[in-house]
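So this first bit is one chain, no partners, the form predicted alone, shown in structure tokens.
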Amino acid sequence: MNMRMEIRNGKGVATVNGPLNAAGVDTFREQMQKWMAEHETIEQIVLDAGEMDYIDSAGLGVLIALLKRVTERGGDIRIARLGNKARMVFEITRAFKIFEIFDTVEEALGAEA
């Protein structure tokens, strides 16, 4: 799993490349925590999942933990470009009720909170 972070329209965009699973959650968590510490004013984060191959329960768990931290700041996390395999995990676990899911990063960036 590789990821990159950037700021667009005053919001954080995290692009995940590869699977977000048990093997990569520690790296994901550490990079997100470091980035959030460096950008304390950023309240909204869009996870660009277009290059994310797969997500398992560990990956979903780290996203939920991250959502908790971001909502404590008054923000939220939006998911964009969710692929079929990952979308199936979100549907089976009903995680789509927790996260707002958008077809594109631009839609996620432009949506009102």
Second form
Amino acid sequence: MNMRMEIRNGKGVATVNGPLNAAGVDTFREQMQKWMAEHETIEQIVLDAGEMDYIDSAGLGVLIALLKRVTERGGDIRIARLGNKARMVFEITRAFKIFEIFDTVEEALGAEA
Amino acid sequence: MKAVFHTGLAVDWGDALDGRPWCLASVGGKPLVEHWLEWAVHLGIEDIRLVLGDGADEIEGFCGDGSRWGLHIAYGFLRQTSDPEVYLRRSPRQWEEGLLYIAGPVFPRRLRAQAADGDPIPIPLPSAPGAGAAWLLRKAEGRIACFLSRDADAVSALANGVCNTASEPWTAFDLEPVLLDDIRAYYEMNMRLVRGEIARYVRPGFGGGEGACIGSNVIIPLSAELRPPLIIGDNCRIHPMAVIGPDVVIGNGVIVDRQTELTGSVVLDDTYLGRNLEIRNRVVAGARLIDPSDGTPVDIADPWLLAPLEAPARASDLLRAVGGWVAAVVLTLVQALPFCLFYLALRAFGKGRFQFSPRLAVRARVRSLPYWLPPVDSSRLNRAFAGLSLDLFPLIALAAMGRLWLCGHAPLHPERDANLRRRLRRYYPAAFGYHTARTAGNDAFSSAVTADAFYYERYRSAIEDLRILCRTLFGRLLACMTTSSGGAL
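Form predicted alone done, so how does the form predicted together with the partner chain look?
Time for the whole complex; same chain goes first.
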């Protein structure tokens, strides 16, 4: 799993490449924590899942933990470009009720909190 | 008259069923092939030929010799590339008295309601068929999916691929075969059956209230919620706070974990549904989730979400074996003296004895295992004996000698439990299991052994073993202490 972070419209955009599963959650968590520590003023984060092959329960767990941290500083996490496979996991695990899902990154960036 | 059923033909939606043979896919709680066999029974046909392809072992294992339905089943094989009618051409004289032929996912939908007494109305073949009379159902590409005729010429035409006659109306048999040609048709047929929209259909299982059919050996805790209409197969385990229904068809040997909600869905046999899931309007086959509206299959790679109930060999089994053996030795040493004292006292007062029963131990060896048989009016001494788990001492000693696992499955009977043993991928006969953890020597739970066996196969771990051990030892002690007041020696 690879990921890159950038800032667009004053919001953080995390692009995940590859599967976000048990093997990759530690890398994801560490990089997110490091990036959030460097950008304390950024509240909104968009997860671009267009290149994310798959997500499992461990991946969902780290996203929920991240959501908790971001919410504590008044922000929010949005998910964009979910693939079919990952979308199914979001559906059956009820993660749809926790995260806001958007078709494109632009929509996620433009949406009001 | 004979019947030929092709089960090995390629079916588009069959490929989505996670490697399971499509003819064993549940339709209204029963495998499709069982509907065919029941149809043959209703037509008075006793001689069946099942032509196998992929999944032959599973199909043969399910159908056996057909004696379950009062039929005689013979098996044949055909290469997938071969024309299915080749089988008929091999020995054409066999079908001269007539033939029921199914070559595809055909569901024999019944049209009339049951008789008032609940028995199916017999639907014999017409006694004097007209020349060339045949009842046909064709696939989209024109090939025959279902054929019924007592006319030798019509059967010969079918075998030679020139069956061009028009079909007689199936309604003569109060029946209309339906071709389940895609996953949507398969799903919708299940939904119609579970909702009771198709009459004259004997639902499997026992009644669980209006519109609920629940199979045998199903564990449903009080906190689980069932919302009919629904069908639950045999040997299933529903966990607390799960919500099942409405419009749910669950196959055999399915585990639905805690707080999972299931509505408008079909779950195929031997599937594990993980904790806290919400599955709506889907077909679930092992780790595969299929959207019936477009047939898109999605494999869920996380075994904690969805999984086929097959237990791969685990390296941690070695750790469990060593840890279990050490614990068995310690328990044997601790229990040896109390066991001798209590046992001598019980024997002296004539309060129970050990009864030996043949069971499958480790490495599938048949051994006579000792089971404590207390008298009907259990005395204080007897309750203390069971409360200290001393009745399990011989089994624990066998575990210390390597003849049993310390924790695992209830040791199975070599004959009575032969079917269950065949279905288990891994078998751990043990002194302690869910059967001992429930309540001291209470056979009322013996019917749960099958569900327990599949559950343990999937969930075994050192922690689960420790839980079983603690629940048995402390549970029995607690039960003994809370019921020890009063009673004779």
